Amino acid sequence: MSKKQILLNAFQMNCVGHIQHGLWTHPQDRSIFFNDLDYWTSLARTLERYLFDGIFIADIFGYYDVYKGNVDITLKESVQLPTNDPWTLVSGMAAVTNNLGLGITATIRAENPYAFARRVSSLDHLTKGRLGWNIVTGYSDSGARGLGYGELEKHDERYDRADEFMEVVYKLWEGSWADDAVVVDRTRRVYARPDRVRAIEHNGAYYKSNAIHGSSPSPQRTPLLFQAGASDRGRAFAGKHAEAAFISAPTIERARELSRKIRKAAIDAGRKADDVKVFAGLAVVVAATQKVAREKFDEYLKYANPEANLTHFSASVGIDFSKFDLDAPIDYGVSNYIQTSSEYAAERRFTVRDLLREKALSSHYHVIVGDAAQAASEIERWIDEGELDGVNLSRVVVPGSWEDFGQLVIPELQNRGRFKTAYGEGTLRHKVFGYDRLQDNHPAARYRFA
């Protein structure tokens, strides 16, 4: 019986410090060049050479000002500040690749659905159907202030807004133009048939729209949909909308628990369990031998900044850990931020000392250290025992982390029959699922042009 093929994304952000903070000071790290397009096109070529399924680019509106009530460490260590718009990178990376998926984050509260739908369709055309969208509701008070909303909406209300946002963009992507609307008939002087294009109507609690979608149907119509919410409300949203769910799990047991809950949410929403691919965030430090890998890991620790990692985590859960003594108990309470991160820390009763130790290298994800065989075996264990479909591979140093993985771990996984040896045909959705358009059991299908 053949084993599940492992899906693989490079997890990146349009900034210096992403998840492993402080590593920008390492002499081999090139993340300080993130303002240069060459940095991104070179990375895209590298990832495609090693057959990565995609690059998944995170984003946030706002900045991390919870720890010590200021942005001093955030700025000194460039903890996702400054950060640039990830959507500006798509055309450049698409121009130098043919198969690499491009999964980009957009925050609902920062977008207008009518304008956003056109931008997405435009890029899905330009990439020939390689676009994915990571749906984010936002969790930063500083972002809410910057966008003029005063304060962050309550956790569940953010998802209520997101549900309605999705309804509007589904109407535009799926229902405004028929598949046969564009005919490009020069003889009859008809580019598009008026009887096959219609305005959509939406009058809801958060959004109103009455207009024809500005773009004709793109290869996927709706981009491949990613989502990263793991709270009860977030899972319900993922079960309804997502095709790929991204989880942060510190252990395999936690990954399995979250994966099962997400698949159940899909079933509860009238879909199938395997309609949602589940990805876990991991970092890998690999070398030719276990000894060299451990030495490399120890070297990385010398450049890492645990306090910067704590600054990131502090903003994720909305708690200023600088107010607590190293070994004092912490009341994590009910978070309006990332609930699963807060719940896990509360379950483990983490003190500040525990958090600094836990997050010595990484602010969020488990780190695998070993030679190629050990790293491949551990990834297989996460996939199989964690009931996952893929990995979002976080970088420690750029581009070395992905080059090491591509040179050492991917051939090992290929030899075990766990990773592809060539790209499949078609759109990003077709490569992942075997079809180009959303399934009939997806809620977007109800808005299709009849």
Contents of the next structure:
Protein chains: 2
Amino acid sequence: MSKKQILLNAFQMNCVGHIQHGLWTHPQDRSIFFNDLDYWTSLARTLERYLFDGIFIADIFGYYDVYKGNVDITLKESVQLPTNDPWTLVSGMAAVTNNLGLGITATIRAENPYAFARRVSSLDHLTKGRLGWNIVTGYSDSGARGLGYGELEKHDERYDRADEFMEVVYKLWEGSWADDAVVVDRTRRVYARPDRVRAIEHNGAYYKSNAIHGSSPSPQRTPLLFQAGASDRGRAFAGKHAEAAFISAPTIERARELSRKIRKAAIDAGRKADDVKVFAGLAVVVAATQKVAREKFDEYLKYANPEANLTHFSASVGIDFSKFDLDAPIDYGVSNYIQTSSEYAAERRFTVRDLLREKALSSHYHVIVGDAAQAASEIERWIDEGELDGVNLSRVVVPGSWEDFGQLVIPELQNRGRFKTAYGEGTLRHKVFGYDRLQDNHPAARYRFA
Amino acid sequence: MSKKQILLNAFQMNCVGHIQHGLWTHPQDRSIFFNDLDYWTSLARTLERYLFDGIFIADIFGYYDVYKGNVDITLKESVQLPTNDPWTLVSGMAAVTNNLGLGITATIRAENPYAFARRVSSLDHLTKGRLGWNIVTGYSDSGARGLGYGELEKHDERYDRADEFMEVVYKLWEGSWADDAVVVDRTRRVYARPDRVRAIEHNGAYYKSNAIHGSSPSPQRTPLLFQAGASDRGRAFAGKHAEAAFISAPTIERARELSRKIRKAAIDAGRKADDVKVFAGLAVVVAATQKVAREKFDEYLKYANPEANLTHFSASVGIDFSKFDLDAPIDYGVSNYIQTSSEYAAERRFTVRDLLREKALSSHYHVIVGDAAQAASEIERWIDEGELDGVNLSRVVVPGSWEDFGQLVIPELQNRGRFKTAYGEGTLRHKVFGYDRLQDNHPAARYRFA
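Given the form predicted on its own, corresponding form predicted together with another copy of the chain:
First the chain shown before, then all remaining chains and molecules of the complex.
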């Protein structure tokens, strides 16, 4: 049996501090240039040179104001504030690449589905089918205040709304224009055939839309769908809609458990276990030797800011850790999130001091440190024992972490037959799954133009 | 007194047929490639080579379904259907240019102001301050149905909403982050100063937003503001907000009348007459000699489709002209729009046959036909006698019409001292007005961070 090919995304955000906080102060880190288009086009070229399958760009509306009840550390360390719109980057990066997938996060609560569907189709056209969409329902109270909804909806209601939003955009992407609608016949003067185009009809609980989709069918129609829901309701949503699920797991065991749950959710939704590619977030610090890699890690630690990581983590779990005594045990039971993300949580009580130590470099992902062979072996182990398909590789310093990985780890994975040596053909979906359009077992299929 | 420099935008739309309908069937017209990024990057390079001040991209939600009560001609001749999202083009065009202004239309009814403000700031950063926004309230019933609002709001209420939308985005762009908020001090570990960033407060009739703006101050903060409102209420809005107004006038006399009205509206709003640059839409068919230009025009006419122009015009004025006898006089009094846009309307009754003849090439703009000297003289006359600042140059064939203009008319205007020979410095606003940020007499100024 041939070994499973490992899928690889660079995990990025249109901001300074993304996951490994404080590293913007490192002399080699270029994240402070995120406002510049050159930073993004240069990065896109680099990732394509190393054959990354895609760049996956997170996003958030709102900001981290739980820790100490303010945004002081958030702003001083630029913990995802400011964060610019990731959709604005797509055509710029597409202009300098040919194969790199462009997976972009959009928050349903911020979008009108008719306008959003057109934006996505436009970009799928411009990228010749390289677009992915990471579906987010939105979880920040400050984001809800900014977007004007006051209080966040209850968790499950957010997913009900998201399910309906998907229905609207599926109707627009899959059902408004037939495949043979656009004929571009100059002699007969027929750009598109009126009998092959129709207005969608949607009058639901959250959304109304009754019109022809503004864009003609793009290469993928529906973009490649990513999702990262961690709750049971979120996983049910992912099982129904997602073609790629992104998980956050501190251990391989936890990754395997989450991967199995997601694949079960897909099966429960009438799809196949491998219709969803599962990606884990990882960081890798790699160098020519194990010793140099460890030195590099220790050097990074000097620039990291555990309090900034704790600021991010406090908002993620909704607990202001500044109120705890450094050595007092925390009742982690209050947050399901902590139980799922912390090695400490599964076995024992932990303290803020534990958290600060654990989160010295990152509040979220496992960090692999080693030479190329070690890093490759560890990644293989995550993929195989974790029952994963790919890695969302977060950055410690940018673009250094991805450069190091491309120069050292990718050739090693290629030698082991675990990583492609050239891009596949066609659209992003074709590269990942071997077909351009969603299959019949996907819920979008029922809205196709008959 | 030195002669007034003429400002010049290419007037474009992310679709096939924009103003001169039917020309997509011309063998040299490339508008059918509008789905491709290359079409746009190539066009942006061309426009910058000829020193166009900007590309101004129109947009619409919805489509033209008034003529015969259907979209048959609209689809067959691709009369602005499909139309893709123009915002998706910005970073792609910015990646291959350094000076070209990028003026993009957004419809207020389709946008959440908090999300929109961030998108605009992100693009103003990426383009280093080359962004313009053409403010549109939305006028299509089909667009309203697509966006889920059912019936359009009454005309004046749309502008009330738009005024409040502007208030929200001004607060975000001008008032959330102080100029000295972002310090990027790696040694002291201060990316931004918390005391120089604040949440805006807005709780109005149409919008609520109470949060910190997601983006730090971009080069222009508020993008250069375009507006094209033709009603009294629309002009009052333009007089208050716009830095560039775009008018549609069939004659120089009408252009002058509209220009004076807009400048009066600016003065009424406490601004100066020349705080608003007035652009007229024009098309130019130019060639080496007058004779060849006329032949070129006649050749274009063979590909033009008057019925497609009438389809566009029917929707613009809300009258289904297919119901009229070809030679029966039309009571043009039903539509103020016809009075303002048709040479026929001012003086006498007209028929559908008149309309078809008048609109053989275009339903909207005056077409200048001649050699370089004639075209330059005619443009000078429009600018000087029409009391205008610039031209939005629509295309008959794309990119041929702009290429012809760049090769023949621009050198002639340069020889006459009416067109720059190099780009000015800095942001789009700096190039047009000599300053980067809105001045104190603009309503946005009152929301500045104190």
